[in-house]
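Take a look at this single chain in structure tokens; it is the form predicted alone.
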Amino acid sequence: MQVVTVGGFKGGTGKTTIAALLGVAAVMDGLRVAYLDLDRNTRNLSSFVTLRRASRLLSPDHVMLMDMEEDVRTDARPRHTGRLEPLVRMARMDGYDLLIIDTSSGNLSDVYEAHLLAGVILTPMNESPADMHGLFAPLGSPAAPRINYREMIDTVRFDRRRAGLSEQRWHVVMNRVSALPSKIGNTINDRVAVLAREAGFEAVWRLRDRVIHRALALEGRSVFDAPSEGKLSMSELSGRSEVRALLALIDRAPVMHMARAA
């Protein structure tokens, strides 16, 4: 079973747009997947799910995390917990193929432990300098953000080293891109290229910014689903292909078995 996190402590870069398409792209692929939703607050995945199902729409399975403590400090490293470690095992042992984790944006234990258990870590940003700002400024520099995405990356890499386990995949998604390209685009993907090698993650992934993907939260339809007007728009059909091509990586990502972490 491949164990997918999308993950970032900015807000509003589309993790759950993300998460919702690949699952559903997964589904309709002939997978067995499962969607674990660790936003309390906005719940906007099992929203998602939820719509869904009332339209009677093909959905992954679902949990909704809840009433776990929380950890918010920033003056020390994640711990681990080992709340989610039982549900991904659970998960293997129940033959799902796909275990796909939509992340809050706070600095949590459970997040902690979600990027910890994934064989690929996916973390969407919009071409804005504030979403590359918050999500991959080193620790210590001008402005560094409180609660330091990047570092809690290093810290997953070391402790699943000092653990034994591989070094997951880790994939930029640049979501929201605008068709049309622009300064500040052009200045964000020379810039990202740069953190790819500083920080470590792999290749880039772009999703256009369509009206069809931000329709989600209307009535959990996507473009895997038949259009209501009965023919797809060339927008959904390259949308179709945008997601398949990522989900295409997921699947090439070599399996990782999790030993249980120290």
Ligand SMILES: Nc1ncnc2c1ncn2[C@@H]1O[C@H](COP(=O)(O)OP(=O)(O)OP(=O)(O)O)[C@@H](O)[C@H]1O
Given for the second form:
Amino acid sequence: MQVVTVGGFKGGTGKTTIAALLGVAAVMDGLRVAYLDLDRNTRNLSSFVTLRRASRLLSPDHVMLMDMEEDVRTDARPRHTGRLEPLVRMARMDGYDLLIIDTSSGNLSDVYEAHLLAGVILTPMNESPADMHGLFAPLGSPAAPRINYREMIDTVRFDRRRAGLSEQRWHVVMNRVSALPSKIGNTINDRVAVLAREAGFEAVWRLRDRVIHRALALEGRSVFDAPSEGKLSMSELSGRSEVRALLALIDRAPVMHMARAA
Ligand SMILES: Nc1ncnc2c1ncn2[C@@H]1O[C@H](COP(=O)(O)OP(=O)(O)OP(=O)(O)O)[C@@H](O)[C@H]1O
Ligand SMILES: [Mg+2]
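Same protein, the form predicted together with the ligand this time rather than the form predicted alone?
Time for the whole complex; same chain goes first.
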């Protein structure tokens, strides 16, 4: 079973959208998929599943951790509570092929553990300097956020190495990319290429900004469902192939890439 964690301490980058689309693409391909929703505040992924079930649309199974043990500390080394590990083990025993964990934008212990247990980490970012700084600014730089995602990833890598676990893949997903090339888009791409070498991630995949993806939260419909207009639009077709490309990437055997973390 592959565990994919969608994370990043920057709100609104597309974590839930990507988790949702990926899960639907995978069930449509006949995989057994479970979602784990760690965003106890908005519960967006859970609502997505509820909407799909109400409309009798094929959906991944779904788990949500209800009991709260909120970790409000703001340092980058969360306590390891071990709450998720039994869930992951059970999903594996139940024969799931894929477990997709959607996280919230905070440095909670559960979110740290979701990263620790992942074979693949997906971090969406938009083509914006705010996302770039919010996710990848190095520690100590003036742009570094107080709760530093990059530092948490380093901690996760250190902890996995110490525990003798295999290396993970970390992909940064460029999301909401505009169809029109722009100067700021090119600048961000160049900077992200440098950051990728420094921080040890692979910026591999792009998802266009598509109005259709915004409807996910309305009725739980995705580009993979029968189109309401009767015929698939070009945008829906392209949207499907973008998501399938990501799924293909996840299917790849784990362990390809490792940070040159100190
Ligand atoms: N590729 C896309 N095309 C169009 N709209 C998108 C795309 N990706 C995300 N959005 C929209 O951007 C907004 C934020 O997306 P989403 O809720 O998935 O982000 P998030 O990272 O899960 O946010 P949060 O940090 O609040 O959990 C939503 O309105 C969503 O519909
Ligand atoms: Mg979300």
